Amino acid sequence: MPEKVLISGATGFIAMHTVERLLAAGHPVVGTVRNPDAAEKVAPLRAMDGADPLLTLVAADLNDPDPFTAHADVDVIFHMASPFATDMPDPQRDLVDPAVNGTLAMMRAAAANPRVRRVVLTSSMAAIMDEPDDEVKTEAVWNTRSTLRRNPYYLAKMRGEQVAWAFMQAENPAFDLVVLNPFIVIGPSHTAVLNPSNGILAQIINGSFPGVLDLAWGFVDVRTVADAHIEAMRRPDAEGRHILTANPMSMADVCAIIEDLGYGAKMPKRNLTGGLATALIKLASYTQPKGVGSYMRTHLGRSPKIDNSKSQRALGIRYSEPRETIRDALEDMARWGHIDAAE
């Protein structure tokens, strides 16, 4: 019989693609959501092939002291729920505490259910890297620079993953832990919600940037990330962390793809990649919201160096061409009305 899987945050961007794959493979799935009776929000999940009878949706809130134990009588757990935002009024309360407490609650729930054999934690490249530098980032590297004032979302992802590994060391539970660390996840969505990663592309297309900046991003297709979760569940020898990203691309390269695909009518044309322009934009970043300003100051003028070989070797991941993923993401965003259709 296919194993039963618990997924936290089942209405999330990555989670929905993962649920879809699990149902297609015949796995019974328990998905946690804030409100299973919110018909519009959960409708895409309930409409998936196999959802009836394989999918059960239950209520869970990361701020509750024990949101998961009652639902963790399963074989495998995907802990995917975590708040995402660049700016919050209180980063400790709104980002770090839910990430840490939610992860600890899930680890305790798994330990309380002897049936659980593996927890797959959706972490982030943010747990590995705060800002790009000359070091090639591998799974052995940890982000040590983020703070509540400097890239607080990165701090939340790092702390959330750290407490999972600390739990494994302190408690030595019967299950094992596999962690996935995706970079910027883009691609088609099951809902009209514009996730923040696809939002970067929408901002470029809609003219939100003053020009082409000296930024570089590592993109990974959401469908590839969902596949990685399935492989992390299925492969007995899967262990440790796994960076998930295709090779990083400059903003100039991304803009060139967007324009070639026919979405460049409002796209920034001014070249602001020079040293003087970068310095001026960093200075202007102090007038931006704290999270945006912090990101600009720590990422402008730097390109990440990343080794993604472990995910290819250990999980069998094959990364699609960025152009294909960007094309699919843009077509989907046009379908939902976030951007104009291609010319």
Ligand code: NDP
The other form holds:
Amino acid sequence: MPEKVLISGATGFIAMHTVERLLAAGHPVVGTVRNPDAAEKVAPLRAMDGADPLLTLVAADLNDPDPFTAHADVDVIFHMASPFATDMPDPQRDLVDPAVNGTLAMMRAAAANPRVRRVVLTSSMAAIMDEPDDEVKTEAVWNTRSTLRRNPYYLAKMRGEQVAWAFMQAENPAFDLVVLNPFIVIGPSHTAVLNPSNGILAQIINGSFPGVLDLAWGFVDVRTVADAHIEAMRRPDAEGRHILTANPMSMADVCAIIEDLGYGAKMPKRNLTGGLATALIKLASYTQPKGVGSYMRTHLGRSPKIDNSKSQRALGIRYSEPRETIRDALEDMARWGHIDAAE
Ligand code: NDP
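Now that we've seen the form predicted on its own, could you pull up the form predicted in complex with this ligand?
What follows is the whole complex; the chain from before opens it.
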């Protein structure tokens, strides 16, 4: 009998791919959403193969005092809900509080339901690294630099993960905790909503960047991230944190792929990767919204060094070629009208 699963934030970009896999494998799924009556938003979930009768949608908001206990009579929990944005009017209230309080609420809900055997938490590479530097990032590393002023989304993800591990240590509950730390998740979406991570590609293509900057990113296919959640649930020996990313690539390499795939018509081609251009763009970043500005100042001119071997070893993850993931993401974004179709 397939195990019953609770997944928070079921309407999310990564969550929908995960729900699809759970239903295909016959798991009864309870998905939490902010508003189950938002017909248009939940339509792609309800339309999935197996959703009737396997999927139940319930209301839960991370800001509620106890959003999850009533729904946690399940074997496994995926805690994915978290605000995902770089800029919010009040980063403590809008990013950190829901991330931390939501995770704590889920941990308490799991502890209150003896049936729960495992919680899989969707953390982030942001909990490991604020800005790239010379250190090779492994699962042993923690982000210690983000603050409410500097990359506040990173701070929220770091604190959100920290409280989960602190809960495990303090309460020694009957369930275990497995954490996934994806870098930038891109790929096809079940909805017309443009996820901020796919949004990076759309911004490049639509000309939001002044040219090719000295930036580098680690991308991971959303379907790989969904697979990793399933593996994290299924593998009895899964433990600890797992970085999820293909090898980092420069913006120049990303732009070359975009060009080659025929999406480069509006893309500024100026090469701004030199030292002087980078210094000027850092200066100009002070005119950007706070979150964007701090991201630029901490990431320009640096390439992340990441060891992704644990995910391959422990979860059997095989990273697809970045070109394939970028191609599928772009085809899908064109389908939803976020970018022009390839020429
Ligand atoms: P989405 O924004 O698509 O999904 C986030 C989900 O969280 C949505 O379902 C959203 O609900 C829900 N949510 C946000 N705030 C609240 C709240 N106050 N109460 C209840 N639910 C809330 O993002 P992703 O799918 O990309 O992200 C899923 C998880 O993966 C997040 O934890 C994110 O931090 C993490 N992650 C994402 C990465 C990426 O590149 N995309 C990289 C690393 C980690 P609603 O639909 O109502 O807004």
